[in-house]
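In structure tokens, one chain follows: the form predicted alone.
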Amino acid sequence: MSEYLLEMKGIVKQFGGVRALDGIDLQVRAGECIGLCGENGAGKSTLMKVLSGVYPHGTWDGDILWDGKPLRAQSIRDTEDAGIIIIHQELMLVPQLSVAENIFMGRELTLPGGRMHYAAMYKRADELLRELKIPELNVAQPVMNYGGGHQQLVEIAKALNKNARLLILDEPSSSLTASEIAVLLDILRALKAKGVTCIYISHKLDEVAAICDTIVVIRDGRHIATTPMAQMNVERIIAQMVGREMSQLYPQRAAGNNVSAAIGEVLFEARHVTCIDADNPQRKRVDDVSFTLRKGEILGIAGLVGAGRTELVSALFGAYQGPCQAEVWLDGRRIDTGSPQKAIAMGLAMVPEDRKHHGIVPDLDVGQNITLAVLEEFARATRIDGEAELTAVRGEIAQLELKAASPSLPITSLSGGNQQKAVLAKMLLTRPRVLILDEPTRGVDVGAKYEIYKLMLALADRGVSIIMVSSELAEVLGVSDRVLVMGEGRLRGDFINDGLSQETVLAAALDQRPAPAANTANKEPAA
């Protein structure tokens, strides 16, 4: 009998003439947690789609052995029947259905005559949630009533209900808070103790180091190394992923990371921004927030989940889905940013937090997505100048080092990080004076993050003003010149990023103590 629960041997997967996987080997022991690491486009998700039956046997070359026997799955149902369950980065839940209905989707318990056996499903769903130590969920309530962290745990309960022996988690914590991530990792440790095997894919390498027994690194579709975590650290994982040592995670401006002489006068102002909750008119998501932004400045916006950061920048860009008011000033005059189209025309651009729903058009190819916001520039009477459009697209692809074999590939064929780069390229083509980035590196690998940071600094050096929302405090402090801190819809701090600590920012976000006067910008918007 094989010592491995799973063996993947010489896996090759091609798309047209491009080899996405080039002879990958992977071995996993029962009860082991494997960290699968690699840059965006390295082939991680493609490999897992081969394993989980999304790509049926026969559409790829190589062998998969499951419990020592060949696995030739033709569908996801085949792999699920074998006990291989994948939880995707975008959760596969139906928001309007109850927690129990989502857990039993496709495997419903029925009474004679075909009616749903709700009592039995509720009982089993409740047992699963108690096993995961989350008994506070009401299994009869719609899953949309619960936050992202609880929804992620519902996905795990759904997997356990399918008798998962191997659980594949693809970026499971990308939209979770720090406390929710801690709960998730504790649950995975408990599942490991019960013999459930895991493959964990994440760009958050501190999580990988905390939960995984073995690290497997792939690069450009090839296997690079398999190493026990005990012999690794985050720096070594990064070096294997990118093929080079990265002694510095955040590039520095020539004048350091302080507000420098390169930053000009106030260019942009937001005054009295207020956003009302679309579902609860009594609640303000943003409550009378005002701030300034200087030419060439990178302004980070920090805060806990629900602080109102995304709502604030959405209102400035005319994209908030609900009642709001905002005075937006550019070059000392008030401008109309009542819609994204108007905001772009005024010199604003925004890369949204949710690229899947607000950033890309899935039915269009890579090039069409990139030029979507400036299509009129390539219009020649009744036709589009395809050659000029292609030249512009190729220039953006090269600048951002976007991994796409061809601009005519479907945008959905790219990895999440490369889709993010395509959205960024689309916005840069508008030649903005103010660039708003909402979670710009979510789901992006370490090497690609560094390239995005370098691009941000280069844009700032050219005089573009940047507003960056990020849930990662290290990122905010690593690239920002100044940091706004929000909490419960209000502005709780405005700090020059000179020796600013994560503790100071978090204390402001929690409103635990007044901000130190010596480190506070204390700038009022100009009248």
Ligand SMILES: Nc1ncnc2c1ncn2[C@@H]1O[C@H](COP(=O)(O)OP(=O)(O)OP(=O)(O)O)[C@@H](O)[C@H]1O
The other form holds:
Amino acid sequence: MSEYLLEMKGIVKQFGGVRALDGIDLQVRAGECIGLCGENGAGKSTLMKVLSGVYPHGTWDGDILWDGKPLRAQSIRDTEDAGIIIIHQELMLVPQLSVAENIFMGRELTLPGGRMHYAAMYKRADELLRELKIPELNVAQPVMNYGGGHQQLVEIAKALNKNARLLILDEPSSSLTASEIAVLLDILRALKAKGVTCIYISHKLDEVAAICDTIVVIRDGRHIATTPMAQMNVERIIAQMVGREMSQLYPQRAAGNNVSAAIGEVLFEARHVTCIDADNPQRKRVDDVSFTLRKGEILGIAGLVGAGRTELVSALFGAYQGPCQAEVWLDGRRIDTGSPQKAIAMGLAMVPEDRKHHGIVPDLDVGQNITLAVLEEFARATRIDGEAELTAVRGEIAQLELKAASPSLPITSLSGGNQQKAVLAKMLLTRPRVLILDEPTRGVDVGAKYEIYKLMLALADRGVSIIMVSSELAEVLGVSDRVLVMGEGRLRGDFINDGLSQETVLAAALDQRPAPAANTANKEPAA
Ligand SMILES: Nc1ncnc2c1ncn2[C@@H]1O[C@H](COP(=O)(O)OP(=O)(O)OP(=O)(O)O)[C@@H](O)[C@H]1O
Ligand SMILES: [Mg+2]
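Now that we've seen the form predicted alone, could you pull up the form predicted together with this ligand?
Now the full complex is given, and it begins with the chain already shown.
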């Protein structure tokens, strides 16, 4: 018998002229947990789609041996029957169906006579959710009633309900909170103890380091290295991924340490922002929040999930789904940002958290997506100036190092991280004065994160004011000049970021007020 449970040999996958996988080998031992790492567009998801039968045998070259025998799957169904279960990077749930129906999709339990055995499915679904420490989910409710983090957990429950010998997780944690991630990692450890093999893909490398035995790095569709985690650390994984040492994860501002000198007068002001829950008029998601933003300032908004951060910035941009009120001031004048169109016309731009639903238009190509918000700029009487449009698109693609073979490819063919860059490019083309970024680096690799931060600093140096919501505290502290902390819809802290600590921000988020720090509320930047 082979030493390996799985062997992939010389896998080549082409899309038109693009060689996404260029002869990749991958070996996995039974019971091993592999961390599959690589930059955006390296080919991780594509390799896993080849393995799981999303791309049927015959649409790629090379060989797959499963348990020593050739695997020639025609569909996901074939690989699931063999015990290969994949959790995709983009959620595959049917929003209108219930949590339980989604978990049992295609494998429904039936009563004699063929009717659905809902009682049995609800019971099993409940058990799975308890295992995932989310018993509060109602398994009879449509999944669309729940947020991204919960939906991701439903997707994981669905996978756990199948008999996995090999579990593939493609970015399972990008929309989970820190405590949900801890539960997920515990479950993976328990599965490992039961002998389940897994392949784990994540741009959160500390998770990869915590859970994986072996690190496989790929770059541009080629295998770079396979190394036991015992001989690796996060810095070495990064170096293998990007092909060079990265000495720092956050760029320095051109203005140097004296950042406050570069920050100007108050440009933007939000007053008395209140958002009511769309389903429950009694509940305030945001409760009377006011803040100011200076010209060229980067304002980070930290807080736990559910603190009201996304609701706050959506309300400012006219995109909150539900009743809300917000007074928005720019240059000392009250402005109307009642809809995203109006907000953009006033000089605001927002890159939303939920790329799949609010960021991209799946039916359009990469270039069309990027110019969507500024099409009138290219309108010449009755037609669109395609030449000028293309030049603008090429500029943005180059600036963000967006990996797309051509702007005329469908946006959905880009890797997850590159779709995120396309959404960012679209908003940058509107040349905003105030740029709102909600989780701007979700699913983005380390190297590209650095590029996005550099871009933020460059924009701020040119006088653009930036509001960034992020769940990654290290990122908030790494790039912000000032940090607002939210909790339960209220503002709980406003800190100048000169050596601000994670502990201070967390304590504010949890409303455990420590002794007032030297470094606190509304300190005037040095003139
Ligand atoms: N359906 C498709 N048509 C054309 N090109 C594609 C298609 N799917 C993937 N590609 C290309 O193949 C390459 C690898 O993409 P893949 O999604 O595997 O990257 P990834 O490593 O998963 O990246 P990320 O970390 O951003 O998720 C990319 O250049 C991508 O644009
Ligand atoms: Mg991917």
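Since this is a predicted model, take the numbers as computed values, not measurements. For clarity, a rigid core is taken as the largest C-alpha set superposing within 1.5 Å between two forms. Positions refer to the first chain, counted from 1.
Engineer: Treating the chain as two rigid parts between these two forms, do Leu160 and Glu387 fall in the same one?
Structural biologist: When each C-alpha is assigned to the better-fitting superposition, Leu160 and Glu387 land in different parts.
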